[in-house]
Structure formats: structure tokens, C-alpha cells
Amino acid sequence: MKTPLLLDVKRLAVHDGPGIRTTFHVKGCPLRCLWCHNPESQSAERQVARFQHLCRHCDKCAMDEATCPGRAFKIYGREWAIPQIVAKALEDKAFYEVSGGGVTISGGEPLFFPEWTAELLRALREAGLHTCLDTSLFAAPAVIEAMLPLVDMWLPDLKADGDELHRRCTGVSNAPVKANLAHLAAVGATMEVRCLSVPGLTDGADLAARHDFLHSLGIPDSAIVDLAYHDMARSKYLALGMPDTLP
């Protein structure tokens, strides 16, 4: 089974589904979007960031974390077993209760990592938590069809609706994405599909096409979100020596 690295926890989250979440992310991705805008994501490999607008130029640098004056220093990427996973959910639980909320795995893309994904799901369901998966849903449909009877709700993202476009923008096909979700559609799943918006790429026709695409699957437009594009994360680029794919 391969385990990935845990890359941010976020507690009293409220964009990740229903009510109050603790959402953790995932590290490592198999699709590179242009837009990306945690690049520190794609990586399934441990990285450390060097953010140069935070740096004091000591004499002695340590590059650690947790030593820098400056807060110049990010370590991306550390160990979570499962247990301990849920452990840290379930601090939360009360929350959760009031709320109607739950758990939320995201990325990076959860579904890079199919049987770690599955059993960490399956123990935060046994711990009579709510979850959520936060995806690309691109993925085999046999991972999809495991993963139906531990998924509260999907979260999925429809990025483009042309495959050319899709594959110039994110590296990889549409054509798994659309398969899969008409799968969930057709068997009733519970989702907020997510269609994230990029000027001069994803907006326009191709966003109102998606939604023509969406609604032929019989989903309503209660259950379809358009995300604005913001460039927030250009510095994370440069802070990990990538090249910055949407300057």
C-alpha cells in the first residue's frame, strides 16, 4: 500500500462540505494544472520551501522551520498514520455534531493513493464520522466503485470541458473524469461538484458548457459551484525553485 504524506491539516474548516470540517490534505497529485495554486501539492515527495521575502540573511542559516526568525522556512510534507488521523478528527467531534459536519480528505488528490485512502475513510466511517472527498476523480472507475460505500458526499472538480483543453491545461484527459462522474451520477451520490473559472482558459464557453455537461447528468445547478481563479500562490513557486506555470 502506498502511503503518502500528510501536507496541511485544517480544523474548523467551512468550504469543505457540509457544516464545520477538520479537512487534511493529501501530498501528491498526478494531474500539473497550470492554476495550481498549491504547487507544494504535486510533489508526492517531502519538500522544504525557502520563501526569500521572509529572509533575514542570518550569518548561521539552520533551514529549519522552527528556528527561522524570519518564518523563511516550510517544511511540505510529513508522516500521519491513521490512527492518528483520526485521533486528531475526532478532537473535533463536538463540532462536528452541532454543525452537521465531518471530515474531509483532500489534496494533492486522495485517489493517487486508492487503498491508503480507502482505509483511512473506512476507520474515520467506523469512528462515526462524516466524510467527504475532495477529487479530480481522475482514477480507474474500480477505485471510484470501492470508494462508494465509504463517501458521504464527493467533492469533485470538472476543470475543463474539451479534452484538448483539459489535457493542455492539466497534462491529463477529461475522459475519466466525465466517466466517472456520470457514474456517481447515476447511482445517486451525494456531491458538489466544483468549476473552477480561469480568465482567457476555463471561463466563457467552456464553463457554461460544463454545466450543459453537468446538467445532461441530471445534476441541478444546487449542486454545481464556480470557483473564481485568484493567483495567491505565485510566491510558493519561486519559494520551491518551480517554475510558475501562470505568471
Contents of the next structure:
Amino acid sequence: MKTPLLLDVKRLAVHDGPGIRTTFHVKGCPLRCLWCHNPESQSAERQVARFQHLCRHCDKCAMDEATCPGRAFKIYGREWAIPQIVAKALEDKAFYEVSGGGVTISGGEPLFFPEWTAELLRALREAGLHTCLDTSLFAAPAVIEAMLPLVDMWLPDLKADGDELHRRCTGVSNAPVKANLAHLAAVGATMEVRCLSVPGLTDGADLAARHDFLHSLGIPDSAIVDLAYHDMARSKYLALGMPDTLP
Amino acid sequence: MSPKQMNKTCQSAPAHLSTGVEIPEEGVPVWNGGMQYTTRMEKRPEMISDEATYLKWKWRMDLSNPATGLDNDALIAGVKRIVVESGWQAGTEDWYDVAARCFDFLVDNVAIGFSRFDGFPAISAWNRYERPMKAILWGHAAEVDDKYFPGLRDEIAKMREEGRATIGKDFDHSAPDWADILKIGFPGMKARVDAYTQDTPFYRAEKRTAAAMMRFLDRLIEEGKRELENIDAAIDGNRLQSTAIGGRVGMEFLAKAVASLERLRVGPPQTVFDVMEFTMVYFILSEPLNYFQVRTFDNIDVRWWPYYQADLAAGRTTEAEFREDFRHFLWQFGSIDNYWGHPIYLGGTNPDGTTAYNPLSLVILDVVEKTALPTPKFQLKMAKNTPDEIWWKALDMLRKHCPLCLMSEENMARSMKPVGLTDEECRDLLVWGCFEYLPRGKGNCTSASRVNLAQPIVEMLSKAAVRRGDDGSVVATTFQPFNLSTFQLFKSEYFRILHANADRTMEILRKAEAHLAEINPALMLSLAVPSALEKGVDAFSLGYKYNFTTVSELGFATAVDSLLAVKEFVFDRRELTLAELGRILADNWEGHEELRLRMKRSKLKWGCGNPEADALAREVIEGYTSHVVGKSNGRGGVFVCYGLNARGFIEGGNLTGATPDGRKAGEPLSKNMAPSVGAETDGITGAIRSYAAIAPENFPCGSIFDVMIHPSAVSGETGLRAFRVLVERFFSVGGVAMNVNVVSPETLRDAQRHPEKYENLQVRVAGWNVRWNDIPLREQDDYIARIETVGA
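Swap state to the form predicted together with the partner chain from the form predicted on its own:
Up next: the whole complex, starting with the chain shown before.
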């Protein structure tokens, strides 16, 4: 079983599904979206980042997140066992119960680690927690099928309508994404589809086409959320030594 | 008499008020702020020619009519003269008589004024930092201390220097029972005291005060009428257009005020505007003139509702007119440069268990939102019966930085039970001050002292760090003075010192408060407290059923985190000895920055839901409060604890050496009952879990929890619902008051760089709001660091 490193745990996540949620971000993603605002989530390996604007240029860099005086040194990716994640999630159970919330697994791309994600979802469900899966849906149909009984709500993206555009912007075809969306719609899965609109790339006609496609699957407007693009992640690309691909 | 004699009244038109001519440079005090907390200086206006300018500056400069009386400097000189010429020093005159003569003098001689832009009076004693009685009271307080307890002030200074406690003397907080005094009005208050026939200094002073109160009303009525004639003449003489703002409309507003004052002269308030006018006049008499802050105007939606309903039914007012009147009322206090803000609360529960919120509550909230002032601040009693409309409106206003504080009615009641209140007294608790509460009409609480919960740790490690040689010189050593071989022993020693500090503080307070009435008799308040009149004693110091004294906490989270750091680094991991840590702290971490950062960033901190940290936090808070709460204060009451230190966390930090939690000497301590900055690493939900662990009901009279929320977490309808869940969860774990700031670090950083773009950006301190631009850089940094920890 391929086990991901965990990137972040976000409490009070109120826009990652219904109610108050805890979102666990896994590290590793098969897509390379030009606009990715979490570049640290792309590689599945542990990464270190140095934020130059915070660096105090000590005589000797300790390369230690705990003691870096300017908090310029940061490590992305920690090992978490599934029971640990469930225990962490349960700490906020009282908040989920009164708000109709729960746990969201996000990325990176959780379906990049299908067996692990299924096991985690199962454990969360056994703990009585509502589950959301935030995913690009770039996965084999069998993976989606395996997740169906374990996911209470899907939060898929549809990043571009045209396949060529999708390939150019994300590095992969959107054919499996569309097929999986159609399957989810067909089986009546609860979902909220996010459509990011990147000016000059995926706005205007492409956004309209995505809406049309979703409508053709019977997905109502109430289950479609348009998201605005921002470019606030530039410092992270620099800190990680990654080429800045942000539009 | 001053240069501005009373007999000049009406000889010349006070044109500066009514026609908007230039304010003379000479004689207009510059807003120097006294002990104000602001770093900003605003240019005073050259001209008062519109309502907005008038209302904004009303309590920041003298807008009274100089022909009607004395300016503030002359008032100060006057009361000083009365004291010097009195027989108090010689023992031939009781201080009550002296204080009442001072009050008489101030009431009869303070310059007053009305404006066509306002329905409420102005006075020349406008500067809250230089209220006339201040000039004598602080010196007099020292004289009283020296008279009864020579050396007491030295003891207080020593406690402060050693960082053990900051001990002050509170003789200017009051919370009248508005329900009682609105029923009887000013004449009723006078009649009530006049019915007592005893000839004691107390009764003499109170009768004199009541008579002065009525004379003040006469003066206001006379001046209001004169100003009406003045405006009329200005319109007739074409110096003022009748259609101009404040023209005929201003006359109508002023005429309404005069008619209201005339009604108040002969009976209790009849209309909702009368209630506002009554509140304002009582405030002037008590706070600027009697030097007794009026720390609540009551739950005005409940108190004012019958008047408002009757006015609407009789066609005396409309909702629109009420909104306009109330907007002016709010501006009276919005324009006062009062760091603490002026408190008003809303809501409650009726005896039958139903909500006390009513349609006026929403109108009031809406006006507060639209007026967008940092003060008055509004506390809202929240309960299971609170209507949804109130919840959504209040939460939405909090997202917009409106000055609201949500309080759990149920937990307020629960926290007061241990100090003996009845169920009925708990049902109708009067909220006052920052967010504190008392039994309505039956309780008072002095509040000026704070025990430093972090100091014992500094002291212990300081002792561990040094040994004195035979010649008295300090010798650095690994000497362990207490044989503190386990963390349990370290903790025991901590509590021993903490309890000794608390005992010493309480002992000092018993002395300091033994003669409060001899310092500043609560002349106006005593008229409003029947039990004080019955007993014939000063209301503030002795006159209530419950006379509480507060000993607040200082540096709670700093103390807990420091204990945890000692446990983790000295006893568990054995990275260094107590002596080594003591020396490092004595050197303020010099040369040990790496260790400091590791100790500062340790995950073992209170505020992130860590069970071990939470358990210790509870032990500390219970160890402190159980030692203090319920002990006799020598005034027929008991000591209680507030979980509040307001801006004391900065002052306390200046007095406290470096602490093992990674804090350097002089840096701020933790604030109120919030985790230390940087400790909320598990977000707000983790912080609330930690807060639940300390059992907030340990604080009778109130405690407050600071929460920073990123705007993205509470944006939109989804966010608003989540916001409510957070607050309700906070209440369900025993939380009493939540001090919420919804703001992003990006916004705050930008506001630091470009203050001009954020003129009205407000943040909450401890139950009240301040403008961002008015707080010092250090405190601004504290807010930014906190929201950065909580994250988006």
C-alpha cells in the first residue's frame, strides 16, 4: 500500500464540505496545474523550503524548522499513521456533531493513494465521522467505485472543458475526469463540483462549457461552485526552488 | 470667581455653538489625552459647522458656553481651594461634607452648553482624564492610607517592583440599578433621601447632593431655553438658514430636549427620549463631576421597551425618530476618548423563562452597526431562548468589527452561585464594565488588582541560579536550593509562593479598602442604592448586600506554559538543570537563542488541546482561584477572581523577568484567559477544547477568552453558521464571554504600513473595541502574531 506523507491538518475548515470540518491534506499529486496554489503538495516526497524573505541569514543555518529564528525554514511532509489521523479528527467531534461537519481528505490528490485513502475513509466512517473527498477525479473507474460506499460527499474539480486545454494546463487528459463525473452523477453521489476560473486560460467560454457539461449530467447549479483564481503562492514556489508556473 | 463669571450668562450670544463661527484658538484645550492609550493625535477642528464634527468632538474639547460657568482649569482650582480651606486636615470637618461641598461647587459652576446639532448637554469638564476631582482624590487617597496604614503604599510599590502583583485602589466604578431609578426619576431620588431624618455626615452629604442634582437640571433648562432663543434670533437675522442642518430641525431637537428636561425636573422619565436624557444627565453628574464611572446603562432594549412602545402607541415618536435620537445618544459616548469603551448590554431572560429580547433589540443593533463607533460597547446576553435573528445579526456584526461581546447567560449564573447568589439574583445579573456582572442593585465589585501567576516561576529559577558567597557576592553555581528533584516538588513550591503572593495582596487590599468612602464618597450612586440609604453608609464601599473585591489573574497562560517548559526540558528530557535554566533566564536568554526558540515552539503548551497541558492549566487555575474566592475582604464581602487583565498583560510583562516558555524579560505576558501567542497551534477548536479544561466557572463575576478568527473561516452563510457553532460550543463548555476578532494578518500588516487607509478598523481588546490606529505598535504586533498562529 502506497502511504502518503501528510502535508497539513486544517481545523475549522468551513469551505471544504458541510459544517465545521477538519481537512487532512496528503502530499503527492499526478497533476501539474499551472495555477497550483499548493506547489508543496505536488511531490510525494518530503521537501524543505526556505522562505528567503523571512531568512535572517544566520552565520550557520541549522536547517531546523524548530529553531529557525525567522521561521524561514519549513519542512513539508510528515508521517501520520491512520489511527493517529482518526484520533486527531475525533478531537473536534463535538464541533462536527452540532454543525453537521466531519472530515475532508484533500491533497495533493488523495486518489493518488487509493488503498490508503480507502482505509482511512473506512476508519473515519467506523468512528462515526462524515467524510468528504476533495479530488481531481483523475483516477481509474475502479478506484472511484471502491470509494463510493466510503465517501459521504464528493468535492471534485473540473479544471477545464477542452481536453487539449486541460492537458496544457494540468499535464493530463480530462477524459477520465469527465467519465468519473458522469459516473458519480449517474449513481446519485452527493457532490459539489468546483470550477476554477483562471483569467485568460479557463474563464469565459471554457467556464461556460464546463457548466454546460455538468448540466448535461444533471448536476444542478446549486452543486456547482465557481472559484476565483489568486496568485498568492508565488513565495512558496521560490522557497521550494520550483519554477513558478502561476499565470 | 473665575474670569468667566457666572453673572455674564446671557449677556452675549454664544455664537460658537449656534451659528458655527470659528472656535477661538485661545482657551480651547488641545486633546492631549492624559493617560489615554492612543498613539494618534487628531487635529482639532477649526470650525464646528456641522453635526458630524460637533458629535465627533463633543467630548474631546470644550464645547460648552463659557458664559454659563467655569472651564475645567477653574473647576480644578475651585475644588482644590475647597479642600485646602476645609477642616478635614484639622479633624473638624468630615470628608463627606468636604466631598459634598466640592460636588455642589462643580454642579453649580461647570460651564454647560447646548447645540443645534445635538439633544444632549455639553459641559466644560469634558476631559475624562482630567476630571476636576482627580486633582484632589489621588493625593487624598494617599493621605488616607498614611493616616490609617503608614507604609501601605511602600508595600504596594514593593509588590509591584517584584512583579508579584499590581495593586491599585478602586474608587470610581459604579453600576446603578437603572430599573429602580428610572421608576422614580430625579425628584424621586431626592424625595427618598430627604425622608431620612438622621443628621450624619452621610445623610447630610446625600441630601446636599440631591439638591445639587435638581439645581443642575434647572441650569440645563435655563441654558437650553436661552440657546433656543439664540438659534431663533440667528434664523431671524439671516445668520442661519432655517433649512440648514441644525436650523429649524435643530430647534425642534433642542426644544424636545428642553421639554424632556422640564419633565425630568418634576417626575420620572415619561418617554424613551426622556430615558436617554435622564441617562445622560445622571452620567454627567456621576462620572465627570462625582468622579464615579457609570459602568453600564443597563440592558437598554429591555429597560427602554415599555417607553418606546408607549411612545409609538401615542404617536410621540416613530422608529425613524428613535433611530435618530439613539444615534445622537451613542455619539455622546463615541466621542469620549475612553480606552475602555462605554458599556451597555442587551437581552436577558424573563422570570417565565422566555427571552427578554424584543423588537427594539434589533433596532438598537442596527443603529449600532450603522453608526460604526468603537464605543459604546454592547454586551449581549445569549441563552438557549435567544431568537435566531439576534444570533445572526450579532454574529454578522462581529464579522464587521462592531463592538459586541457575546456572553453566556447560563454560565454567568453558574459562576455566581458559589458566592451565594440566589436563583433570582442569578437570573437578572447586571452586566457592567468590560463584561463583568453583578446581582442587579445588590452588588458591587472593586477591581484594581492583579496577581502575577508567572512571577513565582521567575523567583524560583532566579533563586536556583545564584548562591551568595560568604562575602555576600553572587556566585553562579549548580546549587539547587529547594531540593526540587521532581516536577511535583517544583509545582508545590510554585503554589506556595503563589498563595503567599495572593495572601499578601488580599491583606493589602483589606487595608486599602477599609476607608474607601473616606476617599471618594459615591454621592450619586448612594442616591441610587436604597440599601445604602437604609444602612446610612456609602453605596460603593459598604452599601450593598454583596460587596465584592476582585483579585484578577495576570499571565495565566505564561505561567502554565512556563511550568510545562520546566517539566519538559528540565525534568523529563533533562536537557539542563534548574540552576542552568535560572542563569539563562537571568541573562535574558543571551547566547541561548536556539534553546529559547525550541522552548518557545514546544508543542507542550496550553491552548492547543493537549491533554497534559490542559490538566496542568486546570490545576493552576483551581490552585489560584480556590485560594482566593470566598475569603473575607473586610467590607462585609468576599474576594473573587476575574479572568481578565485587559492591557495589564503589557504592564505585567514589563515587570516580569524572562520565563521558561521562551518569553524574554519585558515582553508581554499572556492576555486575559487566552493562550500565549503562538500556542494555538491546533486552531480555534483546539483552543476552545483547552479553555473547556480550565472550568471557566472558577471565575465568579467573569472571565474572557480571546479568539482571533480569519475572515475566510466565517465568510458567507456557511461561515456564519460555523461561527455560531463555535460560540455555542464555547458556551457549552462553560465559557462566559468570547472576545472575537475576525481579521486577517494581511489586513493588519497593511494597516500597520498604511494607517491612513484603515481609519475605522477596530479590534477587540477585552470586551471593548479600539481603533487599530490607536494602539501601540507592540500591541499591534501581538494581534498579528496571534492571527498568524491561528491561520487561515
